[in-house]
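Form predicted on its own, single chain, as structure tokens, below.
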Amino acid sequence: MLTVEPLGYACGARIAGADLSKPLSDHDLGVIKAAWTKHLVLVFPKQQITPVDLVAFSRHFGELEDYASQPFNRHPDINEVMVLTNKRTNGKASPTYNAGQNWHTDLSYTIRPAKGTTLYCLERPSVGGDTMFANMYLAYETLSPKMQAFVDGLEGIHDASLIQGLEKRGPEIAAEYKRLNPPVIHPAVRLHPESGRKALYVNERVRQFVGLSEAESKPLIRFLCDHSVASRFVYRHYWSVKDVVMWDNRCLTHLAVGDYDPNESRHMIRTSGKGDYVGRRVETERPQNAARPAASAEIAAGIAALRD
């Protein structure tokens, strides 16, 4: 029997009684999905799973990302699994040794940003290396009505070049990362399809807002980012080896805290669910006075382009 124990006010719950190495019943999946919608971050402690098990579990929540937009550290045999590690290979640093160390939403710089992420901890440093999650429902709902009305009409330009530490991964990797991930446009506020709540969709990888200059956008982005990660909106997860943690990228930002000895291993594997929303490239942006097509037509066109 599964039990759900809240871990924080803003978000986070522990699921006890689940063995993710085995098939889950429809009842247990229903409990997990309901808890995910309510708590946004779920922790499954003491799991003994393989990369194949991780993929099988993650597929219950939708189609999986194959990481074509960031192929540098995919699992050697399974494209749907990303290896996040600071371990060196052949004397070289891993391309993900410093991944996630600014507040972000996974793959927001892609045209179809991640729906959810599931991360399995294989090794952790003796101290530090936590992950912090911020509830973007609360970030939006605590804005003043006038600010809500203003950001409701904004679209952000998400830029992979703003990934903190990207240039430290080497010029070839940085250049390829940018080539594979040209800037994309997403709404600054998104309506969650399951909860029906609005969530702020702005993070430290947003360069500017469409229709505003960078100079005009910068202080607003800074305000929204600072506001969204206030301590009352945040759950901090202290990793244990064998934890599986899954979170909802549609209503959260998160930060991999780099407060650990880099000589100690932090080694994890990850899956990401493909998003249920499609944005657009900056280079296809229409003139300001051009009519915008209906959302359904725009999404259909974006999905068709992904399939081509």
The other form holds:
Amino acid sequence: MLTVEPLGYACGARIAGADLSKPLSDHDLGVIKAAWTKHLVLVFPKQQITPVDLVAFSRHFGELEDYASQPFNRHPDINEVMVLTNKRTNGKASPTYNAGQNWHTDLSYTIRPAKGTTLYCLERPSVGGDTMFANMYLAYETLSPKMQAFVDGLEGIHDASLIQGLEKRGPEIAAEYKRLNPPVIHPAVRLHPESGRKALYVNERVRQFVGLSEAESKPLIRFLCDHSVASRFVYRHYWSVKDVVMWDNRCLTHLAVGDYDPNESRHMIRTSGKGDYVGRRVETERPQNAARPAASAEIAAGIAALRD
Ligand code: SIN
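Complement to the form predicted on its own: the form predicted together with succinic acid (SIN):
Then the entire complex follows, led off by the chain already shown.
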């Protein structure tokens, strides 16, 4: 029998009694789905699973990403599995050695951001290397009504070049990452299709708001990012080897804390669910009947200039 034990007030619950290497009954799947909607981050300890099992489990929550937008460290045989590791291969640094080290929500720099992510810990450093999750429902709900009304009408430009440490992965990887992922536009507030709650959708990979200048956008982005990751909105996961952790990217931001000895291994495999929502590229005009203003050519030009 499955049990659900909350781990934090903001988010997080431990599911005991699940064996993710085996097919799940409809009943257990229902318990897990309900717990995911309520707790946003689920931890399944002591799982002995293969990459194929991880894919099979993740598919219960929808179609999976093939990581075509970041094909740098996929599993050699399974495109749906990304290897997040600091282990070197033939003396070369892994292209994912410093992944996720600023507050973000997975694949928000693509037009179809990931719905959920499932991460399996195979090796962890002796200290550090935690993952922090911030509840973006609470971040939105604790804004003043006037600020809520303002951000409700905003759209953010998400830019892969703001991934922390991207340039350190090497000039070819950084250039290819940016080529595959030109800036995209998403609403600053998203309505979660299952909970019906609004969540702030602004994080450290947002460069600017559509229709606001860069000077106007920057302090607001900084305020919203700082506000959303206040300690009262955060659950910090201390990893044990063989933990599977799944989270909802539609209502959380997260951060991989880089506070560990780089000579010790941190080795994880990950799947991400294809998003249930599609944004648009900066250059793309909105349909004629859309309510919000289109991103201007000046913004696209501004971003290009910033990158030069
Ligand atoms: C991620 O950002 O998806 C990975 C988080 C982690 O490695 O802790």
